[in-house]
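Form predicted alone, single chain, as structure tokens, below.
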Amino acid sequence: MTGREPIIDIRNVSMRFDDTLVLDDISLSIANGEFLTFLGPSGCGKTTLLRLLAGFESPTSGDIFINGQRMNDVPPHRREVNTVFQSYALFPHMTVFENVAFGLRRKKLPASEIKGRVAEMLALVKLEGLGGRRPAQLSGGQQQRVALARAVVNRPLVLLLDEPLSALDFKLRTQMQMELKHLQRRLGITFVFVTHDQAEAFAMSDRVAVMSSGHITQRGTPQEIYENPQNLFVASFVGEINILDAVITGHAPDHLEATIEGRRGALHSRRDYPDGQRVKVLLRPEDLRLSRPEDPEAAEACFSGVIKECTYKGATVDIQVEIEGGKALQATEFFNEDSEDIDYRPGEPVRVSWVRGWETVLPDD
């Protein structure tokens, strides 16, 4: 966690529905003005733990503290807390005006002091000279936007997004993506959000806590998470990983040496590991380096191989390669100055490497 107060304390949380235990023993702080996103699959607990910030669950055990108060009895209106749905749940009787005034009439508010700061919020989201039409007649992005005002206008303390971008195209909810993160830096209260998609939790998130099971399996900055998984799911989940198989034979000053898919290797880990340890080396496409047998840099290869596939995606290649043994590997190449070297064919011969110290070595559990 940043060295900022947290407003949010989860402590051991577990919850059950009937027989099936949906949290684990969940533990988390969450500090006042920051972005954290809960990523996992369908089914981990992630937004079971998001309804139990709201106060639409309360816990089996453990406790919620929100801004210092323990929240677990207190329901979801008389927390200072508001919450962005999957679906919106505009009313659509309304009109904008009327969708992001609701909280603030139900409160009753002045009737100046509500026009000044809906006109003031749909402003902060765009949606200046829109406040007399109904959901039906805006766009999707559109009404994301007013689902958002509505929330934002009642200045919680934390705002709570359940997979509010899933139902756009992909071009409107990467221009949301950067929407929403904008959005929370100029607000400084504190998002919380869900989602299975990776590439839009590292977009947004200053922090992101890898579920799974109804288990927290790893917490950290988007760049951790991606560079320096602690196990194999987190490894898996959050982007394209090679994974080999290596056994540990000897220490070296900088190094452990190691018998890697057949082929004698050098392995730089953080962690240590006694000779014999069977372990799994994980190395992201981006991180191999593709060579021709005649290139000099090939003769520091540890793999020889065959290209089996490639793909053009415009700023990069994906290229398959089957190495020694059978096993294939994934390895992305960028166009720069040097992308007339990136010519590859299928059934070329190739040498494989990768970046020295980028690989990361997990034990074989």
Second form
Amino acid sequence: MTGREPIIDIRNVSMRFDDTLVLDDISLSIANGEFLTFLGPSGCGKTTLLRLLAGFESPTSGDIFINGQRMNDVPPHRREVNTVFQSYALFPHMTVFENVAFGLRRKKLPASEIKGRVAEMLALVKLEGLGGRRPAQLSGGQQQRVALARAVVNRPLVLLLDEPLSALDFKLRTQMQMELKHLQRRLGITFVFVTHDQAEAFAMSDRVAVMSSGHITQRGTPQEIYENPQNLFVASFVGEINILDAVITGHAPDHLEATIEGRRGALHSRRDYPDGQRVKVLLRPEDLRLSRPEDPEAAEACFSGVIKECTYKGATVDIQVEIEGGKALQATEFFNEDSEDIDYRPGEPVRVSWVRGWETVLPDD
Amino acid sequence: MIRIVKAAYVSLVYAFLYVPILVLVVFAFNDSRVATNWQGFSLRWFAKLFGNETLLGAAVNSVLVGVLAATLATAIGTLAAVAIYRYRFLGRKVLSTAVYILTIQPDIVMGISLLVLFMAVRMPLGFTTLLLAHVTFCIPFVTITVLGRLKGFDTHIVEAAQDLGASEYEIFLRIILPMILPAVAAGWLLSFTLSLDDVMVSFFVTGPSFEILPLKIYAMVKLGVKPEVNALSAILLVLTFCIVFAAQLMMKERREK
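Given the form predicted alone above, I would also like to look at the protein as it appears in the form predicted in complex with its partner chain.
In what comes next, the whole complex appears, and the chain from above leads the way.
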């Protein structure tokens, strides 16, 4: 990782289209060399934020600084940032070489240098020998690489990527995620990535900013966001999660006593809640433990229930359990070489517990 | 049975459309003064046509006006299309609607209104007024053709060019113009054919000093259809076919790329 000084500073930026507030008072610093992802559902404002950085839109209020300079009124062609578009937006009437050389030619670099840099770039994205083709003659994956090469060859301070992988199939997408991450480490360029795909965000980013209706609802490393979601939106947006209703009933030295879905249980929380407070208990499917009534660990289990459905996923099994009171929980069990005890049948009674302290407790609002 | 009916129906439609044209072309080669009975193959009407200087002069005038009007209309119409597509300005919606209205309004309205305008500014009717009129009615067709192609493009392409450091001028020259070129060419050809066979508007806005082919033919036919007119029409027909075919080919080839 390179320096920690901010390359991008977004200060109190709001954006309004007609009567709709698309971005509401966003502030964020992005460090030089960082891989930051804006993650959120469609319509949350993440693409608008990226377009503000690129210069295609101007903020209604607030300021954007890139490399210490205020950028609000600087047009896109005067900014040292480049964009990879979701649709790639390759120039259809130009060859791959001309596409990649376009930015360098605008800078009036000598022809020999342009040739060298484009060739080097095409090699980096594994497109050697395709310089003479037109975009329409390339596959989706190859077009994606041209779009990437066309932006990166200009050596921008920041590379903006607007859901660039969404049109690729699953396998190619996973492969490109790895390549993008390696490319970013190798070049040391700051990447600002936009996606609605949580797995994609987590696979590549140093830091993720989760967005929802014009706000950044949480920012942090992928691990922080997955393990300690600060609100229900983040919790349910990033991955599968079980949400249980609970009421705090008392305080013990190392935990809170509570009634969870009608059953007495213990909760562990960093925050303190007064007695009588209604809370939500969040549990990831992989944190739930299932056991048969006759197993020794079943005694500590909070809930008893019935298996509704098992879905075999290869390395894991997704199990749906209906607990007493009728709530359905989603549990994920990993195959273990020396035990076959996750071979449940629908209708079988089970006990449900979770790893102590892995639950997240949030106020019910 | 149904197949036969269908085939017969289609044949009838095509016959209705093309038999008159075919008859016209055939009689252009008829060795007879009266157009209605066949007396053997001859090229004499073509020979006579090329000896008719007033008719040839009118043809040259028509081509001259056609080329100039098409070129001017293409330049203006293309820029209008790019402006409507690319920029947000006051009256943009009005302008784009007005363009469509101009294509469907009756020619006679345009002819009379232009005549009134030229009278009002005391412009003598002749070459200049005719050219201005032709440019006027060709512009909307060019704009619509070019706009149609612009609307088919990914809007991010222009943004990508901006993002890579291109100025407005460079975006127009290196991105927009090459991409719309087939539509621009098609617009030119369309304008040329529109100008070449216009009677209605031209009738109002040209004077005796400047004769053009369609009006000349119109005047000649009043005294009965002469076989020379058949010959001339045959030539014009072949020319129109070539131009329309070229225009189609250009649009098609680019679309396939």
